[in-house]
Amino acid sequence: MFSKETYVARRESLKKRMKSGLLIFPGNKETGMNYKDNWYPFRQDSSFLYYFGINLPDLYVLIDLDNDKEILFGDDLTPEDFVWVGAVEPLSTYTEKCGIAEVQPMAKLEAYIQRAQQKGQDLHYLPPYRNKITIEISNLTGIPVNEVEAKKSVEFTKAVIAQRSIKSAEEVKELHKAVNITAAMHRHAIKWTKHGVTEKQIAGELQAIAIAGGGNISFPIILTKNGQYLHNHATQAVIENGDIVLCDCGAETAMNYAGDMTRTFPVAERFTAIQREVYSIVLDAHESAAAALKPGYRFKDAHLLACSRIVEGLKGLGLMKGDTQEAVNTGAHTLFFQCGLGHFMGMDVHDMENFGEQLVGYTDDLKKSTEFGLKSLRLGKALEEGNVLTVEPGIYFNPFLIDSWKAQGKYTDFVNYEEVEKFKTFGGMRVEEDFLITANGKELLGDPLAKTIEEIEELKNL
């Protein structure tokens, strides 16, 4: 946990924004893997961690703004429970560490909420993303289950987004740590992915590095020789010389802050000539977009800049043609770059996206697009000092998309399909780094990791 003063200050800032009503914070519960008591690793709700720092299941906190109360509801474990898990400190120890004065048994939670309703207090809760919490909120408030999502507090959600979007110095320190563990995972992948190993073998070794760092992976590892599929997780496929491997992975620290990086590298000692050309285009798009980051700059414009650089590069390879800006405006580039440039990162690897991408990544004046490609851009709004985000352009030669669009005659003014046909077995490439937006620009999180062709080849051949 951070200091008590940190959590108290965060809650005081929230109270000033919200002013009145009852703020309901459900903690997460244990989740069964294949039956009730065989659990997945527990992961606390990130907003619960942000305001209270207590990483235990089956808890609620109410902040009663009208009566100036903060109450944690939960039940201490019994000696019989200790048989299974060992001695655990009482909840009062944790509330002392985060500055909450009152602890009540869970059995009293429903009555407190009902009294608040009877007094006419507004109930505020964040959008639930787990079914059990949705059902509990329904039971506690009397709101029908199918209306719980619709009756979430947008005011509350926007207040939390505003706070969590700006990272403090102590958060940035944790994020540097997460990114450095992530970088260690990538160095291992680049160096030890060799002819004859399987994707899962390397992915398992990377997860071990994340766990050894004190936490775990921040999302399921993407490690594949079929990088043309954006979220292709590791399989038992055997990796061979000539393959290009895309590794997108991240570590989460013990404090639950995430890293998220991607590197693409050859299995053999060197990139082939054509691999070098495609990788150079991706890296140029990445460097161009990253160089533009600063407060006040719309991330959507960074995305479009990367798209333009990709089109220019593909024109050089003979795969695209015509006016670059017109090609981007019409969406022709999405044959090769189907996703968004990046996303916020923090306690969640896609930070706060449980609140909805429109609220987190856009504004009332900037709406999220519904067009193919742009609809996958999770972050579009102007950047602020203290934001943490990823930059990850890529080029993907998806044979199914190529065949479909060629048959439809889509974008023939901009795409040389006969040349593209030659790349249908190429795969995909992306490069991803994590940045903090500073007063005058941006700062790379973590120590630099091999990124250029020369650096990657040097690391492979150490």
Second form
Number of protein chains: 2
Amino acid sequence: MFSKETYVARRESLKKRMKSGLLIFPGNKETGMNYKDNWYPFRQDSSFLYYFGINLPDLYVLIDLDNDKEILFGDDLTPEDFVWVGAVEPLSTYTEKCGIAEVQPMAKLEAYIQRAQQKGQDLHYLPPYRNKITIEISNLTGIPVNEVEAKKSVEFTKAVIAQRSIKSAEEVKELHKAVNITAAMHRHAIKWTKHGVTEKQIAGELQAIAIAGGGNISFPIILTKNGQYLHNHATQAVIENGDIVLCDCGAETAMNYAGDMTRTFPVAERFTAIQREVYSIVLDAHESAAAALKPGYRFKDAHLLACSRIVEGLKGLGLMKGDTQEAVNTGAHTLFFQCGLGHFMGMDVHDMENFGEQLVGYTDDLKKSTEFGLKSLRLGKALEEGNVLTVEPGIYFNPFLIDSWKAQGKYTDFVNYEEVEKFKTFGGMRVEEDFLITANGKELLGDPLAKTIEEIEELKNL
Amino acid sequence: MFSKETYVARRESLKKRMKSGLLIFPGNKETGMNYKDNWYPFRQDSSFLYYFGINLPDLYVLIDLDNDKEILFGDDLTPEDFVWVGAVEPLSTYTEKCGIAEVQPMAKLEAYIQRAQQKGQDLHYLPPYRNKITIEISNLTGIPVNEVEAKKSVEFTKAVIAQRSIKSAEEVKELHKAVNITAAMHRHAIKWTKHGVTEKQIAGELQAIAIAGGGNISFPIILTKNGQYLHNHATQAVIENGDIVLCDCGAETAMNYAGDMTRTFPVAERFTAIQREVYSIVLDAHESAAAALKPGYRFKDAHLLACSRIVEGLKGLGLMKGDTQEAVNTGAHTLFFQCGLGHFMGMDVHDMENFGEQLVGYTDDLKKSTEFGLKSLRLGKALEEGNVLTVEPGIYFNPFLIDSWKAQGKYTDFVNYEEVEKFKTFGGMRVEEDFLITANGKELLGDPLAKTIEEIEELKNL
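For comparison with the form predicted on its own, produce the structure of the form predicted in complex with a further copy of the same chain.
Following is the full complex, with the preceding chain placed first.
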């Protein structure tokens, strides 16, 4: 946990923004895999962690702005529970650490909320993403299960987004740590992915590094020789010399701050000539977009800049043609780069994604696009000092998309399909790093990791 | 997947047991960790796997016994989905493999169920353990969310239990595989747990072995120097010479069959003299209980036999006294062995636990006890050929329990508290293996793994 002062200050700031009503914070529960008590690793809700720092299941906090109260609801373990999990500190120890004055048993929660409703207080809750929480909010408030999502508090959500979007120095320190564990995962992958291993074998080893780091993976590991499919998780496919491997993975620290990086590397000792050419285009797009980052600059413009660099590079390879800007404007580049340049990162690897991308990454004046490509850009708005985000352009030769668009005659003014045909078995490449937006520009999170062709080949052959 | 004939035969057997009504099989969904789309590893429902073998999210099957129909409801991926996950075979390929004749889009599911209700057909579903499924069953049937659990079909549940309790030869083969991957995890733990590593470091390495095996862990890894707490998962605690480590872990194969073993071993090169003595008692209890297993023998009696052996051993150490049988009858041994001897194992590591232990592990004539100790015995009934189960006795010196019972003067006729005091920092020990009940006795699953003191010390020092 951070210091008591940190949590108190965060809540004070929230109270100033919200002014009145009853704020309901449900903590997460354990989640069963194949039966109720066979649990997935416990993951506390990130907003709960942000305001209270208590990493335990089965808790609620109410912040009653109208009556100036903060109450944690939960039940202490009994001595018989100690048979199973050992001694656990009482909840009062935790509320002490985050500056909450009052603990009440869970059985009192429902009555408190009902009294607030009777007194006409406004109830505010964030959009739930766990079904158990949806059912509980329904039971606690009387809102039908299927209406719980619609009745979330947009005002509350916006207030939380405004706070969590700006990382404090102590959060940045934790993010550096997460990115360094993430980099260690990548160093292992680059060095130990050899002819004959399976994707899952390496992915398991990377997860071991994340776990040894004190937390776990921050999202399912993408480690694949088929990087042309954007979210293709590790499979039992055997990796062979000649393959390029795309590794997109991240660690989450014990305090639940996430890292998220991507490297693409050859299985053999060296990139082939054509692999070098495509990699160089991706790296140029990455460096160009990263160089442009600073407060006030729209991330959508960084995205479009990366798209232009990709088009320029692919024109050089003979795969695209025509005016670069026009190609980007019409979306011709989405044959090769189908997704967005990056996203906010924090306690959630796609930070605050549960609040909705329009609220988190856009503004009332900048609506998220519905066009193919741009609709997958999670972040578009102007950057602010303290934002933390990823930059992750890529080139993906998706044979299904190529066949489909070629058959439709799509973007024939900008795409040389005859040349593109030769790349249908090439795969996909992406380079991803994490940045903090500073007063004058940006700062790389974590210590530098091999990224150029030379550095990657050197690391492979150490 | 197994052969089409396997799935068809399993369903034919189920239909003979159930005769009439509409059987609703919800497949599992992806489950979000900290937001909706940041998924935990997908785990299909085990009964869905048992009858259909389809390891994909977002499916339902209806078996309409009154109209002799089997229909899979689900939606094929679109070419745009292929951008994210690559090409996926259509659902018809999967229904072909498990012998289901009909595929319908998910949008038709609700109407089918409503028509069945209007025609007065009985609806049968198994007890749901995922909240999303509870909400969906509520929406599909009109049963209020909070009544879905109570309105489960006991008849259907019993029919599934009867089938899944008896493992076929092809299932046993898969279980052997799971146990062998599990044994590889243990060999790694015994060999590589050294002074100075953290519990999580080793636990992560064990998970890597499970993942490399093609599946994942079958339950959260218990790897702890505090094995006296029964479900104490791996932490960031540093392991040191002099500690004993209890490792209880298992792998699940790509086909979702589970292994589950426990070994307890010293961090140093050798067990200490007192560690040897306690370990020998646990091993004797384990071997005695395992030797007794055969069809017709009540597992509760195997449990009580292990309890007697533990009391005998602890009397030899001077920690217990008095008549062994009387001590076991009164429950005095539960100061040291607070839980049950074992449980069924199959596709779920606690096989079918979501159906309830009374239905799975007991009978109408043998009710599950509510006494401390016996209430944690998940399996009590007479064994049958084809059952697969664990045997896992242990001795746990829980300081909180010792202090509490000593203060209460509990079991003073049988416990020498003065001697027990000396063991309050000893920790806990358990030995666990997996067995198949055969026509005349039992068979160990998997190849033998180091288990005696000599074998463990030899493996450590290889």
